[in-house]
Structure formats: C-alpha cells, structure tokens
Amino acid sequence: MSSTLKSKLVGLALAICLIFFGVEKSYSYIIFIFVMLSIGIPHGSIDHIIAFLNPAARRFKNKFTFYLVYLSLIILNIFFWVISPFLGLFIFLIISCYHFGETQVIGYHHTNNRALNFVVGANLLLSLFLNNIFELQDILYIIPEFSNLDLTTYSNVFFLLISIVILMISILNFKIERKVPLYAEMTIIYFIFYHTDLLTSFALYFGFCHSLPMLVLEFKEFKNDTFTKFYIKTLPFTLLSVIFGFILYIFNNELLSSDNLILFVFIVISSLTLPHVFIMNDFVKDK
C-alpha cells in the first residue's frame, strides 16, 4: 500500500472516531482551525518550490515570475468575489472539481485523465453540499435563487443517497485500474458529510483526504530532508496566508463580513487554491 492511501486511512479512521464519540457542532471551528492550520495550508506553502522541481514541467523562468502570476491570481480571484459572489462561487468549484479530483485518484488511477479528474472531484463537492445543503441555504444568502428554495420537504437520507446514485452513474463508464477501493473510499467520505456539519465535513476532507497525502507526496520529493525539516520549510508561507486573511478581514466590504464568517473562510481558502492548482497539476503528473 503507497503512503498516499495510508495517509488517506489514517484521515478516515480519525473521521469515524469523531462521529462515533460525537463530538459537537460547537467544536466545528476548533477543528477546522486546527487542520487548516496545521495541514490545510501547510500543503499549500511550499509551491514556491514545487514550482521549482521538475524541470520538464517548470511553467516559470524565475522566482519573480512566479511570485508575480501567483499574486495576481489570488487578487483577481477576490476581485470576482467582489464585483459578484455567484461568479467567485462559479470560479471556485470549476477549479476545485478538478483539482481534489486529479488528487482523490492518485492510488488508484493515473492522473492524466482530465474528464474523470473533473467528475471525481465534481462528486466530492457535489456530495458535500447535498448532506449539507440546509446550512449552505444560510450561508449562500448572496445567492437568493438558492437560499430561497424551499427543500424541507426533503431528508437528509434523501441527498445522502442521491449523492451515492451520482457518484455510482457518473463514473460507472470510466475504465479505473483500482475502481471498487476508489467507490469504497469516496462512499465512507459521503457518510462523513453525512454526519457531520459543513465545516467539520469540508475540514475532515480537505485536511485528511487531500491534503495530507499531498503533504506526504511532497515531503518524498525532499529526498534529503527529515519529515521535521520539511515540515519547517512549510511555516513561512503558511504564517504570510494567515496574515493574508487577517487583512483581507480588516478591510473587508459587506460580503467579507464577521456575520458571514463561513463564507469569508471559503473566500480565503478559493483565493489561495486558484494558483495551487496550476502547481499541483504540474506536481502530480505521473503520479
């Protein structure tokens, strides 16, 4: 078994315990803080050096180049979540399908098959919010047409299962080198988002399922290093993305608001995943 699947338990074996013990909603924070802070950024901080690594695959000539297209990509992400917080959205799960798809395959599947990058991921989010979609309603009040549907008529076995049928039709097609462990493994995810609130669930999945076998990956490609010093390395940038958020806080409109502060993480996270991803593909091909 790689690394990257054992990693992967490790997250799902955790996720159970957090549901079995049935820890609280008011907890939700502290988890979630936790993991971005420890895992969920941390993945993301050495990009100024993947960037870096694979010469075949190198998209920048220098670091100035590469400090310049990242900024830029952070700063026009919040400038669409500005000027219009359906496009922010838009941008953000067109990104984000393929990227925690191109990376939920690895282990069981190679990377180079963008459709099914693009339609495991779609998966994952679309099973997120479907076993969360009441409290999203309340958070996506920016977007009247779907906060005020009115879905109480339906349970939250109903998305639970719809959820299921999607994922099992979606993929069905697609020729898998290790299928049923990819179902099995996606199927346990769902039942987290499940039983667990949004942003428990998002962070269980970002923290443990994607970014820790991203930070194990890396960690493999620093021949030369201990986990410790690699993990170091990681600090910097990862302190520069909290102040990053601290500012954007501080001088916020009525769309970054403490009222809405669910959504203004998600803003945060969106802007600093829109440069990641051009990295990551770099990154993982092959894999």
Given for the second form:
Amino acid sequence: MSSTLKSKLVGLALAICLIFFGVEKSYSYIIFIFVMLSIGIPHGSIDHIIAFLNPAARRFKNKFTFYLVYLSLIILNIFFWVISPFLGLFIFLIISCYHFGETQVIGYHHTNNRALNFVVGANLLLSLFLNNIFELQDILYIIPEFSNLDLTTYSNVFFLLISIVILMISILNFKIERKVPLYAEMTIIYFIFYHTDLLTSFALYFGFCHSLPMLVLEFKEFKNDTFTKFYIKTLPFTLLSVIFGFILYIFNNELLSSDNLILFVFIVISSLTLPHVFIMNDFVKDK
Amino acid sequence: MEMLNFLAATVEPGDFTGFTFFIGSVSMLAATVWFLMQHGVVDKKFKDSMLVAALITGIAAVHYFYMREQWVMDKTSPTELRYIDWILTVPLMVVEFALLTGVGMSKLFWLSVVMLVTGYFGESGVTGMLDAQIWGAISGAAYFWMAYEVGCLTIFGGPTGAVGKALASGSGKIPAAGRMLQWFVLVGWAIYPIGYMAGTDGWYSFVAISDDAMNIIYNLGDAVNKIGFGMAVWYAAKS
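Next up, the form predicted in complex with its partner chain in place of the form predicted on its own?
Every chain and every other molecule in the complex is listed next, the one we just looked at coming first.
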C-alpha cells in the first residue's frame, strides 16, 4: 500500500468516526486548527528547501530571489483581498483548483495534463462549496449577490446530486490511466463533504487528502533524514506563518474587523497558498 | 444535515421495518469487510472491482446506520438519506460493468445521470415543470436503455448493447458473473421505480403502499442489489 493511500485512509478513519459519532459542530474549530497546525501549514513550510531540490525544475537563482518572489506574492494576494474581496476569492479559487487537482491526480494519472488537474480541483472545490452552500452563504456575506440568493427551495440532496453529476460528466472527457479509482476516491470525498460542516470538510480534505500525502512525498526527498528530523525542519516557517496570521489579524482592515474568523482564515490560507502553488508545480512534475 | 448518533437508539421488539434497517446496516458492513479482505486475494486486474464493491456497501452501511436511527427515533421514512446513498452508489455500480468489460463507461454514466436527475426532479418537484409521471417516464426510459446496454434482454434471447456483448465474450467467469449482474439490473433495480411510484402522484396512484411496506421493500432490495452486485464481481474475480 502506497504512503499516499495510507495518509488518505487515516483521514477516512477520522471522518467516519466524526460522522458516526455525531461530533458537535462546535468542535470543528479545534479539528481545523489541529489539522492546519500539524499537517496543513507544515507541508508548505519547507518550500524554501523544496524549491532548490530538483535542479531541473529550479525557478530561482538564489535564496534571495526566492524569498523576494515568495513574499511579494503573499503581499500581492493580501492586496487583492483588501482592494476587492471578490478578486481575492477569485484568484484563490483559480489557483487552488489547479493546485488541489494537481496533487489529487497523483497516483491516478501523470500531473502534466494541466486541464485535468484544473478540472479535478474545480470539482473538489465545487463539491465542498455546494455541499455546504447554506453555511457558505453566511460566511461570504461580503458578496451579497451570492449570500442573498434564495436557495431555500433546494435541499442538500439537490446540491449533492449536482456535484456528482458534474463530476461524472467532466471526468468522462479525459483519458485517465486509473479513471475508476480516481472517481471512487472522489466519491468518498464528496460523501464526507456532505456529512460534515464546511470547516471540518475542508480540514479533512486539506489535511489528509492534500497536505499529508504531500508531506510524505516531500519527506521521501530528504533521503538521509528520519521523519522527526524532517518534521522539525518544517517548524520554523510554520511558526512564522502563525505569527504572520496573528499580525494580519491585529492590523486588520475594515473587512477583517467583522470578526468573521472563517473568512479571515481563508484569507491567510490563500496568501500562503499562492506562492506555494508554483513551488509544488515544479515538485510534482515527475510524480 | 443534522448529525445523528447511531448508537443512541435500539430497535423495539415487533418493529419489523426497523429490524430490516438493522439487517441492512450490519449486512452492508459485513459485506464491506468481506470485499476488502478479498481485495487482497483476487487477481490484480480485479482489485479495483473489489474496492468499488467494498465502497458501495461501505457507503450504504453508513447511511443504513443513519436510516435505522431516524426510523427508530420518529418512524418517518428516511427518503433524503436514501437519495444520498443512491446518488453516491448508483454510478459506482455502473462503473463495475466498465471495470469488468473495459467498455461502455461513458454511455452508462450518461444514462445513470439522466436516470438519477430526472428521478430526483420528479420526486422533489424542484423544477416546477412537468409532473412526476413524465419525469418518471424519462428516468424509466434511461433505466431501460441501461438494461439494454448491459445485455439484460439477452436473458430472453433479445438484443444487447456493447457492454452486454463484451460481458458475453469475456474470459473466465466473466460471462457467468455478467449474467448475474444482468439479473440484478433487471429484477433488483426494478424496486426503485416501484418506490418512485409509491412516493409520487400519477396514473399509478391507485396502488397504495404503506411507509412500512415500502421501507421493507427498499431495505431488502438494497441489500440484495448492493451485496449481490459485489458478490457477482467477486465470483468473476476468484480464481
């Protein structure tokens, strides 16, 4: 059994426990924070090393150029969110679609089919949002065109059906080496999205289907390290990311002062994701 | 959706419908364990099929635990949970044909999309257009087309689509397993249109089926279909 599959099975076991035992929604913050701090952020905290591991995929001449570009992208993303939350969200979604799809197809098809990567990622995010659409309407009050839509005539089952149908139709148009297993895995993910709230859904997907498999792949590149030694290397920038989020929260603008923690967390994640996507794009080329 | 705790309630003595929910849940769970165990034993080319079989019963098991809970708590039909289960598992059952034969996935996927979507439109009335009879007829047409594609009519010497032909010309035990699957589609899946007619208004409304009876039919039908589907695939896979 591959390490990627093992990582996903850990997530599935946790998801089944949460679904079966009817864990209170209020625990979703704890689950989210735990997953983000232990797996989510660490998987991107060694970008400064990963960026220089594969000489064939190097984008940067030296560390200075790396940090300059990396931090500029983070600042640029925050700027987008500040001038227009809609633009910030749009960029985050486009980038995330590609990035999540790219890592999702590992093990099922080569990652060089960019259209497939994007479509798979778009399906995942669409399903995450559709299956938690009423919750999302509350969170995205900054986009009134969406939050004021009257969707009360539609049930949750309708949105599950729509997401499954879109997945079935879109996946058919691609030649995928292991199409059925990919479809089957996405069915499980959709099942979890339906039965858990938005934050838990995202934490489970992001933690165990995306971050942990990537963390394991990254660990394999550090051939001489034990996992503990490797994990310690992720800690400095994980800590920096937390401090960055905290500073952003303290020096907030009008948008962030509304005490919408989930939206705030998404802004922080999107800011960290933007530069990370380019590093990972190089990293997974031969995966 | 509201979270339920599947350990909270027990089926009361004399509640036969509740008992069939219980049987449904534990048999699906047992089948999942069995299919996963067999996944490690069967030939490599059948591993995906066994995994999909386990997934079908696994998803159904979770929903049956929920359904049993809802039934025991307030004696209402768990229609929403059934639909969630079907939306997730029907495409996976269709996929089994493609895994066994290597053909027809595209057409069967499209047909199952039409069958599910129009069935849901008819039962929920969410579109505000047409009536349940017409949506049901479209859904039924997609079902019968699917039955033709997978070769159900060959049971009576009739014509077949590409999937049915591939099943008949398959190697080893695939033709025999294919025949079982065709029976499941033709007879087993017929319970779903019956349930649809029981739950909607139309020319068929004179046939009244109680909630209890309907749930018993669904529960037994679901268990036989889903576990049977997997067992047919396992029959083809075992050396």
